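Here we start with a single chain on its own, the form predicted on its own, put down as C-alpha cells.
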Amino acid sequence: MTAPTMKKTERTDYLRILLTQRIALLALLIVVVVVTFFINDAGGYLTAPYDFDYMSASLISAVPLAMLGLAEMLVILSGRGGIDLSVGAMVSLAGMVFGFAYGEWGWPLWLAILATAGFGAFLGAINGFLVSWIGFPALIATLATFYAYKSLAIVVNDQQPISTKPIQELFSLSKSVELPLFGEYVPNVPLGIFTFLLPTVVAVWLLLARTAYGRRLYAIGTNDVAARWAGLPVRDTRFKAYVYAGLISGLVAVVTVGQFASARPDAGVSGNGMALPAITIAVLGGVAITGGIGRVAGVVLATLLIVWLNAGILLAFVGNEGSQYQLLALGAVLVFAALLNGLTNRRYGGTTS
C-alpha cells in the first residue's frame, strides 16, 4: 500500500470513527469551544474572563437540563415518533405541587421531594397512556398536555408564585460545594450535580444498561413489530418510558425551584421553554429519533457542549444580544445533530456508540 493512501485510508478511519463515535466527537466538540472561547478571552474580546471558575459556575444550568436530556432520551428510545413536548409544563406544575406541600403545608423536605416526584411521575403516565394504549401520536398528545399543564400551572395559585420563607431558604441548593481531596485546587462545583445529577445519571444508566426492561426498550424503539412477535410487553414498555420521564421532570421542579428561590407557574416555558433544549441535547447526544439507539454519556458530554457554548456566547456580546445568539447556536445545533444522525444512519448503519 502506498504512502497516499496509507493516509487516505487513515483519514477515512478517524471520519468513520468520528460519526461513529458519537462520544469521541463530542469531547472534541467540547475542546474546540472551550479552547475557542479561551483564546478569545485572551485577546479581548469577551466582555468578562472566560476561565475554568466561569465554567463551573455555568454548570449550574446543567444540572435541570441534563435531566431533561435523559428525560426525553427514555421516550425517544421507545421508537413510533416518541417524543415529550411536556416536560417543562410538567416542571412547571410539579413545582407548585412542591410549592405548596414545601412552602405552605408545610411537609417534611424529603416527604414534598417525594410526593413531587410521584406527581411528576403521574403526569408522565397521562401522556404514557394517551400514548401507548390509547395510541395518539406522542407529539399531539404531549403537545396537548402541554398546554393543559402549563395551563394548571399558571391558575392553581392565580398566577402568583408561592415564595415563602421555606423555599427561599432552598437556594442553599444551588450553592458551590469545595470537593474533597483536591478541591483547593480546582473550582467548586454546584451542589446539584451530586444532589440530583449525578443519582439521575447512575440510576437511568443502570435502567437501561443493567436491567431486562431497559433491553426490552431498545428492542421496541428499534423495531416494536418483531418485539411484539417476539412476546415483549410493548404496550407497557412504552408507557413506563413516559412515567419515568414524568417522575425526572418532578425532580427537576425541585432543582428549579431551589435555583429560582421560588415556585413559578412559568418556571419550565418561560422563554424558549425547557423542552426544545432537552431535544436538542438528547438528539445531539446520539439518540437517534426513530428510536433505539442512545446513550447515557452522550446526553451528559452533549450537555457539557450546550452550557460552555451557552456560557461563551454571553460573553462574547454586549447587554441581552447573547441571550438571542443563544437561540441561534441552538437551532443551528439542532439542525447539526439531526443531520449527522441522518448521514450516520445512511452510511453506517445507524450504529453510535
Given for the second form:
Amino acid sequence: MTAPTMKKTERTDYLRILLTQRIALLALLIVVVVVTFFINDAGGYLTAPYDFDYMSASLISAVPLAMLGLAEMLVILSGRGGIDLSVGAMVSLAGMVFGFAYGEWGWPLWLAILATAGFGAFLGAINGFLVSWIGFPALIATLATFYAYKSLAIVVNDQQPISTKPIQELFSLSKSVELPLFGEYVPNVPLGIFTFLLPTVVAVWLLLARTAYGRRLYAIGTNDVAARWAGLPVRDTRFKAYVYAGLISGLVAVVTVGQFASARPDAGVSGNGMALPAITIAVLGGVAITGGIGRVAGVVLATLLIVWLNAGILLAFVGNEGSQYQLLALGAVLVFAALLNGLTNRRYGGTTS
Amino acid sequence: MTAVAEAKIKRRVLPSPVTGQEIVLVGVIVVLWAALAVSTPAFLTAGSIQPLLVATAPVALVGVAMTIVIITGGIDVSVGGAIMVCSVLTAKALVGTDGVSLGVAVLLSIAAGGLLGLVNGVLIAYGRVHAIIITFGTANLFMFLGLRIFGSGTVNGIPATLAFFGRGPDGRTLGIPHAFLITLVITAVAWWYLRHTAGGRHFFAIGGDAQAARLAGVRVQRRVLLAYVLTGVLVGLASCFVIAQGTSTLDQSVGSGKELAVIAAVVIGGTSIMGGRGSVLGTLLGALLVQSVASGVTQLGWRSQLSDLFVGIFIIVAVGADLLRARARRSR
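Instead of the form predicted on its own shown above, give the structure for the form predicted together with the partner chain, please.
What follows is the entire complex, opening with the chain shown before.
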C-alpha cells in the first residue's frame, strides 16, 4: 500500500470515530464551544468575561440537568418506547413534600432528603407499574402522571410556595466552595456538584456497568423478547428503571428547592418544564430512543456541552435575547444530533456508544 | 357472489363507523354534563356551553391532524411552539398600520403553519429520524422563532378582525360558535377521508407496518410528509381561534403546553399511540371531555389546576380500558 492511500484511510477513520463514537464528537464540540467563546471574550464581544471561574459557576445548572438526563437514560434504555415525561412534575411534587417535611414539620435534613427521595421513588414506581406491569405505552402513562403530579403539586399547598426559614437557609447548598488541598489554584466549584451530581453519576455508572441489573437493563432494551426467553425478569427490570428515575427526580427536587431557596409548586413544569431538556440531553448524549444503547459518559458530556454553550450565549446577547437564543441552540443541536444518528445508522450501522 | 356475502366482505374491510371508545366517551360526557347541571344550575345554559365549545375548538382541530400523525406511528410535540409562531405572526399582521382583513389573516396563519409543518415533515420523512426527537428539537426552534417575533413583551391592541371565531355574538350562528362549527366540519371531512378513501387508509397501513405498506405500493414518505404539513395547516387555523378567544392582548405564554393537551385528547379518544388505529371522532370527544372537566372544575369553585388531575386519570382509564379490550381480543 502506498503512503497517500494509507493517509486517506486514516482520515476516514477519524471521521468514522467522530461519527460513531458519540463521546468523541461531544468532546470535540465542547472544545469548539469553549474555544469560540474564549476568542469572543478576548475580542471583547461578550457582556462579561467568559473564563474558568464563570464556566465553573455555571456548572450549578448542570446539576439538575445531568441528573434528570441520567434518569431519562435509565428509562429510555429499558426499551419498548421507554420515556418519562413526568420527571419535571415529579420534581415539583417531591419538592413540595421536601418543603413540608423540612420547612414546615421541622424534620432533620437527612431524614427529609431521604423521605423526598423515597417519595420520588414511589412516584416513579407508579409510572413503572403502569408501564411494566399493566402494559401502558410509556409516553401515555407518563403523560397521564405528568398531569396528575403537576396538578397535585399545585393543589397540595394551595398554589403557595414554601419558603420558611430552614428552606431559605438551604440556599447555601448551591453556593460555590473552594476545593481542599489544591483549591486556590482552580476555580471554586458549586457545592451541589459534590453533594448530589457526582454521587448520582457514580451510582448510575456503577449500576449500569458493574451490576447484573445493568446488564439486564441493556438486554431488555436491546431485545425484549430474547431477554424474556433467556429467562430474565423483564417486567421487574423495566419497573425498576422507572423507580430509579423517580428516585433521581426526588433528589433533584431537593437540589431545586435549595437553588430557589423555596419549594415552588411549579418548579419542574414552569415554562418549558424539566422533562424536555432532560430528554434532549439523553438523546444528545447518544442514548438511542429505541433502547439498549447509551452511556453515562455521553450524558455527562452532553450536559457540559449544553451548559457551557448556554452560559456563553447568555453573555453574547443583551437582556432576555440570550435566553431566546438558548432555545435556538438547544433545538439546533438536537436536530443536528438526531440527523447525525440517522446518517451514522445508514453508513456505519449505528453508534457504538 | 350473493349480495349478502358481498355486504359481509364490505363490513369486514371497513372498520365500524363508531368505536366502543367513542360510545363510552359520549356516555361519560353525558353523565358529566348531567352531574354538572344538577350541582351548578348555571352549567347547562348557553352562556356556559358556548364558551366551552369555543375553548374546545383549537385543541380538537389540531387533534384531527395529530390523530392522523399518530395513526402513521409518529407524533408531533412541536404544535405548542407552532401555535405560538402562527398566532404571534398573525396578531402582528392584524395590529400593523393597515391591519390585514380576516381572510388574509387566516391565509397568513395557515401558510405559516404549513411551512412549519413542512419543516417537520421533511426532517421526519426524509431524514429518517424518530418523530419525537425531531419535533422536540423543532419545538425549541419554533419557540425561539415565536419569541423573536414577539420581540419584547406582549402584542397589544389586536383589533376585533377575528371576532368571527371568537366568544362574542359575532362568533355565532344560530347560537353555535363558528370555531366549533368549523372544527366539526373538518372533523367530519377527516373522518370520511380516513375511512372511505384509499389515501386515508394508507395512513393506517403505514402505522400498522411501514415496510409492508411500502411494498404494497404506498408512497410512505409522501404520506408522512402530508400528515405533518396537514398538522401545520390546522395549527395555523387553530391559532386564529386562539387569538380570537383572547382579549386584545397576546402574551408570550400562548401555545405553551398545548402539545400535551392535544396528545391527551387524541389518546383519550382511543387512538393507539403505537399507530395503525385511531379515529378523529374520538379525538373530538376527548377534547370536549377535557374541556368539560376544566369548565366544570372552575364552575364548582375548585382550584382550576385540579382539572389536570382528572385529565391524568382519564388518560389512564381510557387507555387502560383499551388495553384490556385488546387483551380480551387476543385471548378470544
